[in-house]
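Just one chain follows, in the form predicted on its own, and it is written as structure tokens.
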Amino acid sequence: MSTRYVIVGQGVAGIAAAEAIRAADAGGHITLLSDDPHGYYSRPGLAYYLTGEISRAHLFPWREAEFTHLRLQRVQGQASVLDPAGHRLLLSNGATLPYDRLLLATGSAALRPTLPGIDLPQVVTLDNLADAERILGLARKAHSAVVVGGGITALEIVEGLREHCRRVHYLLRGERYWGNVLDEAEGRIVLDRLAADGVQVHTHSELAAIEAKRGRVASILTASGKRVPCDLVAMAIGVAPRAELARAAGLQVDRGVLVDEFLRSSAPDIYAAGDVAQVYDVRAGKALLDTLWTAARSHGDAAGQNMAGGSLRYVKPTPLNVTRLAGITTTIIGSVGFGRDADLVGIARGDSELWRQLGQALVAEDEHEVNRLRLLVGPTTLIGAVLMGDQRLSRPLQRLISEQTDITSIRAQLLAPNAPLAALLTRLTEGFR
């Protein structure tokens, strides 16, 4: 009989998996299964459909034919137990579907804070295309919008918001934004653009409540009395692994499903891969999350390999994400950061918590308007980066950095003060093709 894999999940962990399971067992059955009707589209691309850039159409890559091409049972429902002494997945609907192989790849869900007022309709979280949906409806309406949180899923609803919504409000605890993976001057950066562009920025300024008038979003109120009037909430505190279904069945569950160097989880022939998966890092010496596209679906196709018979040692490759902040390319490779942001209550997608797992480093930088570059300089390699607008030097410093490349030949010039730190790196990275 053909081997039985089932997929719990269609973002880009489930689908790597299911091309990497295809490419090693031309014969296994391979169902599928999506509790979003929507099926597998990009997730980063939200961003871009929020502010109109990219139309609806754009943010599925696949047509049918390469569904067709990995021969893929696809069923839409929700998973209700998972039974593994029993090798069955049930689904909510009262179907069963029994398994050889099985991956979750449930990814993560918006937190919401307990509060006066959450549960108010034009409250609202970006978790997928649905949320994207339910907010562009929303704002089109909305005269007035506050966005509350942190890390980048609160910058693009910010950013989507600016162009259908009259005034848009943007609520920080402290004063910087992104403070565990960003410094003082980029938050700063940030920041000035939001500003500029019109957005009005609170800091020092907590979420107490959200008021209705009718039903519906009238204001909110923070923790120092202050009200602001607005038709329209939207949440970015953090994301949460969906393990819900790993907890139950009794796998070994951290914060996310936790998984050894094959990506298996503690039952036999479950694995884990994406946002839902705690992964052991080396580097870090404990396991981590990831929220980051491109750790997605390194996963699932490390676990589909696997599950189709491989024995692939999964090894974390240094995190990186390319991403907009405020309308400014950034990108964020390595360890920058540490401790934790108060505007921020679990990892924020598009984040990785090896960015702040900081060990012995100096840093250098370079500031030029929105042009910035920081490195995070080791004894002997660079530790991490974070680069802000040109971002010519981003593909030799992933290669620096991720290749561990030595660098005590220029590390006493890039230390110094004013130091011409592009042309340093770009000297030490003739090499690179």
Contents of the next structure:
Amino acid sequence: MSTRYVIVGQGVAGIAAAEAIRAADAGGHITLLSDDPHGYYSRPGLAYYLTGEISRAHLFPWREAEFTHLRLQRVQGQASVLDPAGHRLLLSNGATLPYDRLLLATGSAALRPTLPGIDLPQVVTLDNLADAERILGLARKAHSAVVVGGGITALEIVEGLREHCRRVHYLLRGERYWGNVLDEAEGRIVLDRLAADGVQVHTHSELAAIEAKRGRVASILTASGKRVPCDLVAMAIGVAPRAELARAAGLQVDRGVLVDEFLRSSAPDIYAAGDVAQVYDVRAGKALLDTLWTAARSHGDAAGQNMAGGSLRYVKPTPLNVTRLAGITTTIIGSVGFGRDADLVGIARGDSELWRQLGQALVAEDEHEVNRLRLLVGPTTLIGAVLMGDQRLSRPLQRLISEQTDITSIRAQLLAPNAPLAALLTRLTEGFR
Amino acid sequence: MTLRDLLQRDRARRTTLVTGQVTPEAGRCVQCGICTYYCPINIDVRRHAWLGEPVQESHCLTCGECVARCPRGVLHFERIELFQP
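Having seen the form predicted on its own, could you give me the form predicted in complex with its partner chain?
Time for the whole complex; same chain goes first.
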């Protein structure tokens, strides 16, 4: 009898797992369950869909032929009960999916604070394609929008709304943007660029209430009593793993589903991958969350191989994201910050908790207009880097940091006042592609 | 920049385009689709990026549109020996 695989979630972790299972088990029966009616699409692509840079059709990377080729049974539905002892998954429509191996790849969901007006229909978050379409629908009719929160998603929404609304306000609780990943100068570059693009940035502004008129959002009120008229409020204060199914089934769950280096949960034959998985990291000595798309793909691939009988040990790679902050391309690699960010509850999307595991390191900086390079310099290696603007050093830095290349020969020069960091690194990495 | 510099830069650019193929780095790609969207002859560049395979389709113009548009630096030109002596 062929092995029955059930994958809960049709994001990139689920898709990568399905590919890996099929590669290892030609005869297995793979069911891909999704509660998202749109199936598999590029979640990071939603940012470009909001700005109008790509069409809706281009969000979908796979054609029907690719699903057919993998012989996947795709089921749309909501998982309601996971029964680890009975090896079965119950759906909300009453159906039952028995399994031999199951993968939880349910992703994460945006958090909403508890405050007056939060349930009004014009208060939005950005988790999925339906949310993006809702934001676009509201934005096209809105005169003024307010965005609250931090991290990458807040700016994705700001930039998207900027294309459609006359006025966009961005509220920050403190003085800085993403203060536990970016340093003061990097945060300033982002906020200055937003302001130059016409976004009204309100620092020291904590959202206290969303006010309505005739059942529609009319304004927001800050804790200091400032009122900003608006038709739309977008919240991006962080995400939480969608671990309710696992928690109710008695699996070990911390913030996410705790998994070992083989992506196995505490229950037999149940694995977890992607945003929902809290994976043990050898370097940090604890289980951490990642909400990086590329990490989710790697999790899914490793979990899929192991579900099909492999014994692949997953080692977290150096966390990397290349993203756009206020139109400025930014690479974030390794450990670059620490502490909490007042605008976020927990982790943002496109984020890694490893970024905030910075221990002892010296900082070397080089800045020219919006081009900026910050290096976190350890005793013999680079620990992390933030590169804004010119991206020619993005790949070499990724290699230097992930391969823990010895930089002793240029370390003193890097740390000298006004050191030409880019030139020094270029010379060191000339042999890299 | 002098006219000579400009011409030299243009020559270098054309040489790169003719002797290169578009090569992805799968580990950086988030499948956003911008490369495929902007390909003037509708090559599914994103599929190549998912598979980590260079764009070796004979139709590829090596125009560089996908390389320039990719917001994450996934794509680059890799030199091929096709036109080398």
